[in-house]
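Taking the form predicted on its own, here's one chain by itself in structure tokens.
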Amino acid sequence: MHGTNITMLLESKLRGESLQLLRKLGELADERGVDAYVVGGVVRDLILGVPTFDLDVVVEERGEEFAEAAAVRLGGSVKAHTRFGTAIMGVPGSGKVDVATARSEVYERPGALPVVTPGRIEQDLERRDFTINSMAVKINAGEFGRLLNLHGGYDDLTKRGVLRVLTERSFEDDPTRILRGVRFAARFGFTLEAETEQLLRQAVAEDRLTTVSGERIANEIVLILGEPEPWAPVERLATWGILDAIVAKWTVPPEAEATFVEIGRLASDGPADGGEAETWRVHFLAMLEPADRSVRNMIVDRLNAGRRIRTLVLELARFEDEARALLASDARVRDSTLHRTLRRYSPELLEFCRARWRGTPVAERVARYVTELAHAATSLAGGDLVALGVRQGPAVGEILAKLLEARIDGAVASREDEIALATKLARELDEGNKS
């Protein structure tokens, strides 16, 4: 397929605005005497017929300089990263384009970020992770649509259905490709080419992931959990020992699949009244929950997780210690007790609980809270109580809390009922203070 022209494919799969933008960028490249290409995942997705909206363009000159010239001509804006020779260009009505300098890479040590220098398109494609991501399409006017398929990516993508690395040092140079390979294989239903699988398993066995920063590993896990169906890659991370290579004794059992499926179903239903959950974080809880607490703490430390994830881990432990037994009880639990117990937890934790303990009283009671009780409120506010003669201070908060419980449990049904109860409670407080 090297040299084949796929203009008809571009015309059929790209939005009209994006296609015209590429033609204009190609014309600018001709004027500047440089070659320009659409590269990587964009080309892969176009060949697969997957909708693509953002474009990645590589030019054989400084990417930020090309982007600035294009923005002047097209009326766009540019955010340049001069250190890396890249830029993000926004064009009204045409979307976003990532523009980069064609470059080569050298890894001074395994796992380190590469040393990057300007290069030719051939060198730029050689540095890619897998053959299916190492194709480019020229956009210069005279050769618009010409496919560069230097490493057999087209046949791997369309005929063989395999992931293949470009060099035997691929996983050693950048071990995050282990995680990326698992993600792509699961997304496309591909197998790993035999030598590629052997190299991946060898890299895992040699603890290559220990050379990579926690932030980079965490970024790859977030991408995996953002997939439409993340269980397949997560299962492979567990069964291939990749999670255990990240943190010893981290695994996810096969029965967790049902939790992942239920998380997806709940997410497809849209946000509940308890608030909108970040679905990837809910999936991350499903990856953490089977582990011992000491292992959970090691995981968040290894990934250098931010405050939000650390808070979720603490929430999970608190739920297990303080709420789960109550919610699992056969005894009647008042709605006000449910509200008081569960209002301290995030939407992510609550959605995880509904998925993890689906079909049990725990999930049923959490569902009742998020769908019916979460936004319960009193008609009266603090100022109303003061107007009724309640002295400002702790008494206001105490009475409001009791009014809310009464409203949730159905003991009061109107503003007038609340006024009567508030008056009674205020009188009891006064009498208590006098005695």
The other form holds:
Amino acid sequence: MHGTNITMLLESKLRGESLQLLRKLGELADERGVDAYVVGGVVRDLILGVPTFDLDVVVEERGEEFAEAAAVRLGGSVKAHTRFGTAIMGVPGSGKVDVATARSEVYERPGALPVVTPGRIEQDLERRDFTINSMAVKINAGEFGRLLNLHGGYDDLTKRGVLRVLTERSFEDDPTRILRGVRFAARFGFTLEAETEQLLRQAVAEDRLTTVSGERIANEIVLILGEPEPWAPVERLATWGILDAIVAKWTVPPEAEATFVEIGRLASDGPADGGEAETWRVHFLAMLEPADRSVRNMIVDRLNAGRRIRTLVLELARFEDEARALLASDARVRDSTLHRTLRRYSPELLEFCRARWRGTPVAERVARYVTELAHAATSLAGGDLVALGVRQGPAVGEILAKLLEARIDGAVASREDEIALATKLARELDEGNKS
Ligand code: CTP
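Can you now output the form predicted in complex with cytidine-5'-triphosphate? The one shown was the form predicted on its own.
Everything in the complex follows now, all chains and molecules, and the chain you saw is the first one.
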């Protein structure tokens, strides 16, 4: 498949707007006397027939200069410059194009960001992670659609179904590729080619991940948890000791599979009344919950997690300490107690609890809260109480809380019922104050 032309594939698989855009970028490249290519994941997905939206283009000149010229020509805008010669171009109606300078990369230190110098497309493809991600398609008008398949990626993708690194040093140079490898293998149902698997395991055993920043590791974990079926990659992270290499003693036991499956099922039911849970965060709780508290804290620190993840981890501990026993008990639990107990938790924590303790009273009670009680509300508002003669101040809040309890437990069913109860409560409060 070297030198093959895949124009027909581009024409059948790309959206019309993207195809037109690539042709126009190819014409511009001709005028500027440079070679331009669409590269990486886009080419992989096109060959697999998976829909792709955003395009990655590499030019053999400074990417941001090419992008500026293209934006002027096509009425688009260049939104951001990222590292070395890379620009993100938006063209209305055609989506986003990353335009990068063809470059070679040298890793001076394992795990550090590479030293980058402009280069030819061949060098640019050589620096990539796996053969299936190392193909390019030329877009210059004269050779539009010519596939550059210099590392056997085409057969690895279409015939062998394997992930294969380009060099022995690949995982050492960029240990995030350990996590990327696990993610792509699971996503495509591929195996790791034997030597690649051995190199990956060796990089884990040599603790190569210790040189990678928390943010980069966290970013890869988020991508894994965003896959449609994250259990397979998570299981591999656990069984291959990759989690343990990130934080000692971090593992996820096989029993967690059922929790992951249930989270997927709940997510496909659509948002519950308790609000929409972000599914990757729910999965993250499932990865974290089996660990001891001290390990959980180390994970959060190692990943340099932001406030929302830290809050989630605190919520989990609070649930375990303050709510779980009550929800698991055989005793009757009033709806208002359920409401008071669970209203303080995020949709993510609640969804996790339903999945983790599925088939038990904990899950049943959380489900009852989420589907029936979360949106309970009184008919009367604070202003109505004041109009009924309640003095402005703490009394209003107290009475509203009692009205809500009564609503939830079914002790009042109408606005009139609430007015009667509010009047009685106000009188009692007044009398209490006098005595
Ligand atoms: N790449 C790499 N090593 C990395 C990250 C990226 O070699 N650590 C290269 C690969 O060629 C990859 C391309 O950069 O195809 C773009 O990377 P990215 O956008 O992260 O991934 P995609 O391959 O597009 O995959 P996804 O579908 O997950 O976005």
